[in-house]
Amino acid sequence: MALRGFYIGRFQPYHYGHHSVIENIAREVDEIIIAIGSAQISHTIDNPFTAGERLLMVAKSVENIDAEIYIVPLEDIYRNDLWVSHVKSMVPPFRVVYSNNPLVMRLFREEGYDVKTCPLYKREKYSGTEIRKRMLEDQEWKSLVPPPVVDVIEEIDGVARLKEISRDDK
């Protein structure tokens, strides 16, 4: 039986930090479930991209990773006591969870899952917050994300979207 791992992120946008984590996970498991968290949220400063756009970013970026990969959009339910059950109902079965989020780690451990932390790759540089900030300030951001992510963001005019939704109505 294949060892299947679970990894969740918002991917706003998917960047080389995420990519490094997924490459490391692929060294430990045969199959990876990548959950696109907060899938119902888009068009905000912290979450400018839709679940479908993020799915494209991730799918095109992980094509060469040596593992079978399943990508599943996952909406929030705002009930921590039910969240793991919600996840289990929405994704294929898995045995190990990869996360650095203390709440995610706690909730899965309480349900008996093997939870592993992920070595972070240049976190101060590779973060969605930093990338979105650079987009808003017309600074260089494209080197922080895989080329397919640049393609998706350009296709949807994502930088213009982010700038427009960040304005106030005054």
Contents of the next structure:
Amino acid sequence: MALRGFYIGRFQPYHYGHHSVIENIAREVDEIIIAIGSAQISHTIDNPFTAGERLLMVAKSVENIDAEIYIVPLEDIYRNDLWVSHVKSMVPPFRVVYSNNPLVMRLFREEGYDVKTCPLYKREKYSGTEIRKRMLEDQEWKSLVPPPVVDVIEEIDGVARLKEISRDDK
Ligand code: NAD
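Return the form predicted in complex with nicotinamide-adenine-dinucleotide (NAD) of this protein as a structure block, the form predicted alone having already been given.
First the chain shown before, then all remaining chains and molecules of the complex.
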């Protein structure tokens, strides 16, 4: 039976920190479920990209990963005590969870899952917050994400979107 691992992120945007986690998970399991969290949110300063755009970023970046990969967009439910059941109902069955997010780790552990932490990869630099900040300030950000993510963000004019939604109306 294939060993399947679960990894969730918002991927706003997908970056090399996420990618190093996926590379590590691929060494331990046969199949990886990557859930695109907060799938219902887009066009905000913290969550500028849609679920479909994030799905493209991830799918194109993991093409060379040596594992079967399933990518599933997942909406939030705002009921933390029911969230793990929600996840289970929406994605293929899995035995092990990979996360560094304290809430995600806590909720899965309370439901009896084997939860593993992932080594942090230069977190101060490889972080969605840092990348969105650099985009807003016209600083260099492209080296922090895999090349296919740059292509997707350019295709959708993502930096202009982020700048536009961060303005106020004065
Ligand atoms: P994220 O994209 O910020 O991070 C995803 C994962 O990658 C996290 O485990 C994070 O610690 C890790 N990571 C980030 N940078 C890294 C680096 N440089 N090196 C190594 N690891 C790194 O996404 P997130 O916010 O953690 O995603 C959790 C999702 O789960 C959210 O969408 C959240 O809404 C959802 N959630 C929903 C509920 C609910 O609906 N009730 C409950 C819990 C979680």
